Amino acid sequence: MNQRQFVAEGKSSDGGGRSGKNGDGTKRHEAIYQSISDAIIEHRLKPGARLREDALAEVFGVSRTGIRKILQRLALEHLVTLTPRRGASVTRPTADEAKDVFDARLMVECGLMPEIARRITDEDAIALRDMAMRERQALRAGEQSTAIRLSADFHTRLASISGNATLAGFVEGLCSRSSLILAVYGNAGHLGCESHDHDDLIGYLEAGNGERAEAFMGRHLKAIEASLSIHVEEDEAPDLFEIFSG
C-alpha cells in the first residue's frame, strides 16, 4: 500500500487521519505498522536509520501520536530502538545480540520438541507443511523478506503446538528479532539452512521422535547462525517518502 492510498483512506475514514472511528483507525494503524515492519525486514530501512515521527506522520497522513504508538510497538519487538532526545531508529543488531538470540532459541525451541512430538496432530502437520512449501516458493521467487517471515511464522506455529502459551510467545518474540538479524546479515536467496529442513523436522515430529527432532532443531538453528555475515554499516537519513510511496 503506497502513501497516496494511506492518505486517501485517512481522508475517507477519519477526516484526514487526525481523528475518527476507532475501528478504521485501528485498521490503518495496523497497516502502517506492517508497512514499516516490512520496510525494516526488507532492508529498505537499514539499521541505524532514523525514523522521525513528524516525517512518518506526514507520509502516512496520521497524527504523531499514532506514529509514536506504532514505533513503541516496534520497539517492543526489538525492530526499532527508542533513544531519549534522539527519537526512534531502526535497531542495529550486534554480533553479541545475534548470538544471544540464537542461544535463547536453541534452549527454548529444542526443549519444546519432545512435547510437540507428543501433541502434534495431522492438521498441525498439514498446516506446517504448507508454510514450509510457501517459504520455499518465496525463496525461489527471490522474495527474501516473505521467506524470512514465513520461516518465523513456521517456528512460532510450531512452538504453539506445545500448549505452553508463555514459551510460544517468547519464541515469537525471538523469531521477530531473528528476522531482523537475517534480513540484515543473511545471504540473499538463502536462509542459512537447507530448503527441506522444515519438512524433515515435521517428519520426525509426526513419527513421535521428540529426541531426534530436538537434535535436528539444534543443528538447524546453528546452521542459520553460522551463515550470518555481521558487519557494521554507517547510519543514514532515509527518504521516507521514497521508501513508502512505491
Second form
2 protein chains.
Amino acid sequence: MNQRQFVAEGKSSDGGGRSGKNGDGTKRHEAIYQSISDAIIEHRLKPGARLREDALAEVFGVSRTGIRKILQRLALEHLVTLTPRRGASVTRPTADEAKDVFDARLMVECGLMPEIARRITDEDAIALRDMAMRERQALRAGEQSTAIRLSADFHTRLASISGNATLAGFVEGLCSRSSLILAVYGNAGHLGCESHDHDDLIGYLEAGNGERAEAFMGRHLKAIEASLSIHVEEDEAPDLFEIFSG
Amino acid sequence: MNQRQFVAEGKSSDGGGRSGKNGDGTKRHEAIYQSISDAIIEHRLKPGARLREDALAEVFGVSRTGIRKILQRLALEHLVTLTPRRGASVTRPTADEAKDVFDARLMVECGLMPEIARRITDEDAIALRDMAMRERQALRAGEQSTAIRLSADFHTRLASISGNATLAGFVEGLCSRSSLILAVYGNAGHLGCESHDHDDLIGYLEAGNGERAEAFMGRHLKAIEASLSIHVEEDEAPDLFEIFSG
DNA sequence: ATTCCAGCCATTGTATACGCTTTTCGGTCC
DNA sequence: GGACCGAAAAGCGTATACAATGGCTGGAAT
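Next block, the form predicted together with another copy of the chain, ref. the form predicted alone:
Below is the entire complex, every chain and molecule, led by the chain shown above.
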C-alpha cells in the first residue's frame, strides 16, 4: 500500500542532498500541484484520505514548506480539507455542497453556451471531438479514472472557449469538485457523462444554435446530478443534539 | 508616507520578542488577512502598491512565514499579484479582466435574483436596507472608502441569501475584484452604486418579483460598468513587436 | 472486562537561517 | 557628460529546527 504512485522524478541527478536549492522551484511546485490535483480528480486519492506533509515531502523530494503551500492552495479550491491540528485530507463533499456545486454548474455552464456557440472555431470543435472520443474509449476500456478526468477536461475546455477567463476558471474548479462528488455519491458503472451527449453538444454548438446547446447542457447536467445517490450519511457527528433535544 | 495604517495590535503585552509562539495563530492570521484585504478593497492600498514581506511581517508582529501564506491566498483571489522574484503587489486589473469580471457578475448575480426573491426574509431585508442606508450616508459624507466597502458587502450579502455557498463565495470574490477595477478605471465623484438603486432592488425582492429584480440588477451592473473609463493603457510592454512589425 | 488516566509519540505551526537573484548605486572609461 | 560595468545590498525562495498540541497506547482500578 505504499503510495509510490507519484512520479518522484530523478532526484539522483542532484548528487547528494540540498545541492540545487533554488533551481526553478516554481515550475517544480506547479508540477507537484498538478500531480496531487490529478490524483484527487482521478480518484487515485479517495475522499477522506489523509495527506501527511512529511510523506508528500519525501515522495516529491522537496521540503515540507513547498508541500504546505500546495496543500493550502488545494484547500482554497475545496479539493482538500485542512483541519487545524490534524493536517490535510481529501475533501469529502457534503450533500449540500454537492447540490450547490451542481446548481452553480447549471447556471454558469448553461449561461455560457450562447457565447460559446458564437465563438467556437473549427479547431475548438476538433479538439473537443477528440476529447469526447478518448473519453468514450476510456469508458469502454474500463479506465474510469481516465474517463472522469477527460470528462472534467471537456467541460473545462468548453468553458474556456467563451473567452471569459474568470468564468472559465470558476467552471474548472466546479468540475474538479464534481469529480470528488462523483467519488462519494456516484454509482459505479453509471458514472460521468455517458453516451454521446458530448458529441451531440458539439454538434449544436458548431451549428451556432446556442439556445439548443443551452437546453441540452441543462438536461445533461441534471441527468448527471440525478444519477447520484445522495444518501445523507450521518456517520460522523450523529446529531446528538437533535436526537436528545426532543 | 509610512504605512502605519495597519493596526499593529498591542504587542507590548507580549513582553519581548518571540514569547507567545503558538497562541491561537490561526485566528491571528485570519485577522491579518482581513486587514490587508480590507485595505485593498477600501483603496487604502492602491493597485500597483508593493507589499514587501519583511515590512508586513514587522507591522503585524509575525514572521514572514505567516505573511507569505496570506499573500498567496490573496494572490489566488486575484487581489494581489505575485511576480516570481519581485514579490507581491496589489493587482492592477487589465481592461480584459475588468470586462470578464463584470460579465461574470452580470451572469451570476442576475441569475441568482429569482432564488433570492423566493428566499428573502424580513430580517434579510432589514439588514440590506441598513447597509444601503449606511452606504448612502458614507457617500454623502465623502467617505469613499467606506462606501465602496459597503457596496461590495451589499452585493455579497445579497448573494448569500440564495443559500448557495459556492456561488455566494464566487460573487464575493467578484465584488472584491470590482473594487480594484473601480480604483483603476473609476471616475472620481461618479463611483459605485449611487442613488437609490439598492433600495429599489430590495423592494422588488421583498415583493417576490424575481424577474423584475433580475432585470433591474442587469441594468444596475451595466450602469456601473458603463461609468468606467476603460482606457487601454499600454504603459508597460509597449508592444515593440507590433510597432516594428509593420 | 471495560473505562479512565497518564505519558509518549506523531504531526503540524511558526520562526529563523541561508542562498540566490535582482536591482540599484557608484565609479570609470569613452 | 553619458553610458556601461561591477559590487553591494535588498528581498524573495527554500530548508531546517524547535515548540506545542492532539491522538494513541499502555496500565491500573473499579
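Numbering follows the first chain given and starts at 1. So that the term is clear: the rigid core is the largest set of C-alpha atoms that superpose within 1.5 Å between two forms. Just so it is clear, the structure is predicted and the values come from calculations on it, not from any experiment.
Colleague: Report the rigid-body rotation angle of the smaller part versus the larger between the two forms, as an integer number of degrees.
Modeller: Smaller part versus larger part, rotated 14 degrees.
Colleague: What is the magnitude, in angstrom, of the C-alpha shift at Ala57 between the two forms when the rigid core serves as the superposition reference?
Modeller: With the rigid core fitted, the alpha carbon of Ala57 is displaced 3.5 Å between the two forms.
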